[in-house]
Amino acid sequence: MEIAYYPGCTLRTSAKNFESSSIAVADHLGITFKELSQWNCCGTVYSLASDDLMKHLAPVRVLIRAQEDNKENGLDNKLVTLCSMCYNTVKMANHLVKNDEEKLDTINQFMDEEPDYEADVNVLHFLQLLDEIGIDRIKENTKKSLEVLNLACYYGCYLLRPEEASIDEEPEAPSIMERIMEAAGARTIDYPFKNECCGSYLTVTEKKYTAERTYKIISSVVNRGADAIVLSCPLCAFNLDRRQKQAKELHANMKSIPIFYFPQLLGLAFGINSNELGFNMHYVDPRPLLKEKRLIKR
């Protein structure tokens, strides 16, 4: 199976381990990510202003690239993303132009040197693709069960809101990530903050506020017996991982726990070499936990 793939900026910098582990997991399942022949930044955040079409040019240009590459390669007109923010921005821009012919026409006329976007690309997050492939397929490929891990799945904002972008039919009580991790043997815990904001870009200007959010979320899962948090957003990963230092300065009783991208743990379950999964890039080193649970040797 081949599918068009949009990496986005962060997966080529601070979240390289997210991309490398995702590609390794996809390859193991027989999925080939066909990176877009050209791509640009998605714009990072979907503009909520109804008349701000300029902000939608970047994600629509990404969709045009997917449309053209899929035609050239004879692929289904789909586009898969990994970063939650890229997913939300491209998904919502796609939703906008699919449901407003006037705005689509305006954007197409403005980008007169580009082919017209036909508004027929289906934007998917990797979690949705895994869910489509099926839980049984994940179980079949699991060589090393994650049954020794208690995981807290964290969705944050961009995978679930607004409703049109939600990767789960129940955005207030999502379970898609839990189903996938449980298929690899892990135990998952329920807690009240899995779809609350981590602080997002306030981490730049209001580090203390983001540290407090980190403390609130991590304390909640630790009190419920979680060994680690698993997620899909590089910004959430930064806030919940690196802001643990500031959170501990504010709350000396806080217990640090590792923060994983979901394909890193799926990769371990599939028997993929841990060197491909990027565990060395974390602020809170996850390797002691993985050694303790005998999921890695060194």
The other form holds:
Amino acid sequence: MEIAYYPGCTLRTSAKNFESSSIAVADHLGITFKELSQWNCCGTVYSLASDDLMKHLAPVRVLIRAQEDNKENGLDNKLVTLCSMCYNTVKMANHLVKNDEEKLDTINQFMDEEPDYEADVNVLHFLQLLDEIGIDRIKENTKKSLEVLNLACYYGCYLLRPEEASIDEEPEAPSIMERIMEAAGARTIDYPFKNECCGSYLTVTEKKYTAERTYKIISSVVNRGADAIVLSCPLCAFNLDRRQKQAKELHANMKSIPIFYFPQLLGLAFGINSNELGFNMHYVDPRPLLKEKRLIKR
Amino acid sequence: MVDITLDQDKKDFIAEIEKLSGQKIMRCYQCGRCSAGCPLADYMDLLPNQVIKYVQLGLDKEVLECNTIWVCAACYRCSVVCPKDIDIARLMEALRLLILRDDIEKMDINKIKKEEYAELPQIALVASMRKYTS
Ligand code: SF4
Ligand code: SF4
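Target state, the form predicted together with the partner chain; input state, the form predicted on its own:
Entire complex below, previous chain first.
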């Protein structure tokens, strides 16, 4: 199965291991990500102003590329994303123009160098695609069960809110990531912060806030016996991983734990070579834990 | 004492915020759920429900001086818990935009240290520039 794929900027720079592990896992399950023939940054945050359509042009342009590529390649009119922020921005812009003909028309007329957007692309997050393909397929492909790992699945905000963007039917009690990780054998814990904000982009100007959020979230999962956090957003990953440094400066007793992208662990379960999974790109090195649990050799 | 009679200026301010945010500000009955759930409330000088109250009272200068709108990370936690269906994240954005659209920038990229700049993910930089510059 082939599906149009939008990487976004961060997966090509600071989160290369998220992309390489996702592609390897998809490949393993017989899914080929067909990268859009051209793409631009989506703007990373969905504009919340009622009067400004300019900020929606970038994600709509991405959607037009998907529509045109899908026509050319004869694919179902879908687009898959990995980064939670790209997912949210493109999904919400799609939702806006699908439900507001006048705005869609204005945007189409403004971008007269592009074909009209027909507002028909179905935007999916990779987690939804995995869920659709089926838990059984993940089970069948699991060669090395993750049963030795106790995981805290962390959703953050943009996979679940606003409601129109939620990848789970129950945005306040999501379970899609748990389902997928459990299919690969892992145990998961329940904890109160899984859909609470990590401090997001405040990490640029107010490091302390994100360090405190990181401390709260990590202490909560450590207290409940988690070995690691698994997530799907390169910004959450940055905050929960790298900001452990500042969090430790503020709270010397904090225990460090590794932060994984979900496909990195699925890749291990499927027996994919760990070089493709990028465990060397973390701030808190996950390899000691993986070695201790006998999930990797070196 | 706060004067709660609304003169035309105050009414105009409220109307502008309602238009920009697309939210009916007067519906808020001050239950405080938005503030109770806000993950960043600890760092705010006005709580989210106070921000709404200030807007209801037309206190434009006062509300535009609060740090709350810059501490808010647009996480939508408040928006999903409001029993009056007010999307508070949009209210915060409208208040930010009133300032940013006057060409006032709230972030100086040159102040970010080189080492930090190199390690920050693109989405963090783009998002903060979107929220703090016009
Ligand atoms: S949750 Fe809604 S009604 Fe309650 S204080 Fe906040 S904005 Fe007002
Ligand atoms: S959107 Fe802003 S005000 Fe609302 S809960 Fe999140 S950080 Fe707090």
